[in-house]
Amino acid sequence: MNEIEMYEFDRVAYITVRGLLTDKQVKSLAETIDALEEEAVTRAAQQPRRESPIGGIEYHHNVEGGYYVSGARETGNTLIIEDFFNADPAFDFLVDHAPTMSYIDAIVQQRATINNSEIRIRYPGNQTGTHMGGPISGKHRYGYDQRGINCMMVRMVYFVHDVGPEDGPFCVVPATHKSNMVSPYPGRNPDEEPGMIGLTVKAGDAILFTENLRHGGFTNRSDRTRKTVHIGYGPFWMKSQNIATMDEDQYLLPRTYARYTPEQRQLFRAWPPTLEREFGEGEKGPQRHDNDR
């Protein structure tokens, strides 16, 4: 993370890195996507269901699979999967992605673990609604001291296709992590909402953003899905963001990971005992770094 983006990620909130993915691994991700899509929407109505823990969104739980999905392939909606890294092993690069790391060890000044996994599969119509800016205190905050940017929940957006003014493009109100005011206008319709402004992308960009800021997704207004990569980090205390597994441990099966290397089994805050157990890690997981008080 260069001067520049420090400067303009903590004047704004966010930015966008351009071609942080290749073409070779934009199309692997684009291929897995549209496949687990085709399951992932045949399975979404069905048994077993589980409320999420902060209520009101109920997903099926493929447990062959590993994920959750709610929502449904049809005009205005959204199709969301939930920790999709049980689903492929063609995810795996995504975990300890060193460009990617570069960015968040920079934002995150405790030991940066993965809390969030998600597709979002946006179909013609469907927009996301406005939320977070202004006051924010906790795991959503935007923080500056003398170490610099300290932040909790970051996400990074890596996208597979392009998306212009009218794929719905997310979109934010520059500059409100650091509002002292929450956000005065009524409803929760980014189109409608003044400041809000859309960010296109080309295929193999991604966007940073701090949760503090507020933001959204434009109503989708062409005739294409539009579908994105989540992955949220923040401090290795920070448990599972994911809706459907919100704030319990994060949720990865025991194939998943027996693939991944030391590396990337330390960006999860924790695991089962068994699989610390079966993979030797001990029963109290990784060492913590001495930036982790």
Ligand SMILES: O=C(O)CCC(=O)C(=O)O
The other form holds:
Amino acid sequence: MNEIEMYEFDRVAYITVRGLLTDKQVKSLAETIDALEEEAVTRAAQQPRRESPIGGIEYHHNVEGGYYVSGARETGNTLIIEDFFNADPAFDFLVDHAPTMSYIDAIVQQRATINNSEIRIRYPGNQTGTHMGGPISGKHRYGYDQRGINCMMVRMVYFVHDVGPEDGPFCVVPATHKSNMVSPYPGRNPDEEPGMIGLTVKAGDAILFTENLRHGGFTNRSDRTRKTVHIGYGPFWMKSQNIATMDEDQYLLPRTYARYTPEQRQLFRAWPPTLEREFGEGEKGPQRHDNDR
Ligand SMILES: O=C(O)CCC(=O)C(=O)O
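Show the form predicted together with this ligand, please, because up to now only the form predicted on its own has appeared in this conversation.
The next block holds the full complex; its first chain is the one shown before.
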């Protein structure tokens, strides 16, 4: 992360990183997402189901695939697939992805781990309601101290196709991570919120932002479905920030863990700080979520 990127991130709470993924990676991700979408849409309404620990949203637990899915493929709706790392080894390169980690390690002071993994498939007519911004304490806080930027949860959003102004771009109210007031505007409609801007991108670009920033997704007014990959990071003690498994242990199947290098495994390890202290190579991974959920 260079000096200008650091300055801009501190100033407005997000940066767009052009060309973070190679053309080959974009192609592979786009194909993998398409295939996963086809499977997930047929499962989304099926058993077994679980409600998010924070209430509200119900998910299908795909036990074989190791992921949670909510939503439906229909106008105005979205399909969200959480814990997608379990679903296909094609996602493995995103774990300990050196260009990404150079950003994460610059803004998360404690050892960073992955706490969130979701694929968002936003069909025409869909929008993502505005959330966050203003004074926030705890796990979504943006901070700055004598060592520099000190973020709690941040996200990298990867784009596998171009997203123009009509395609439901990710949107932000810049600099609201430093706002001393909660937004006074009623409702959560990002299209109507003063100060909200859409961030247009090309395939291969990524957007890095702190969860403290007020953000959402403008209505997708095109006839194209918007597909993105979101990966969240934060200090190692932070539990899952996926909605289906909020504040639980990370959901990584033993077979996923077994594929990973020691460095990749570290990104899912809350404690102890080094892998070797507890497990030898190839031994059991983080806690598995069983079929009862
Ligand atoms: O991309 C979007 O539509 C919104 C994403 C979002 O809210 C998030 O990643 O926290």
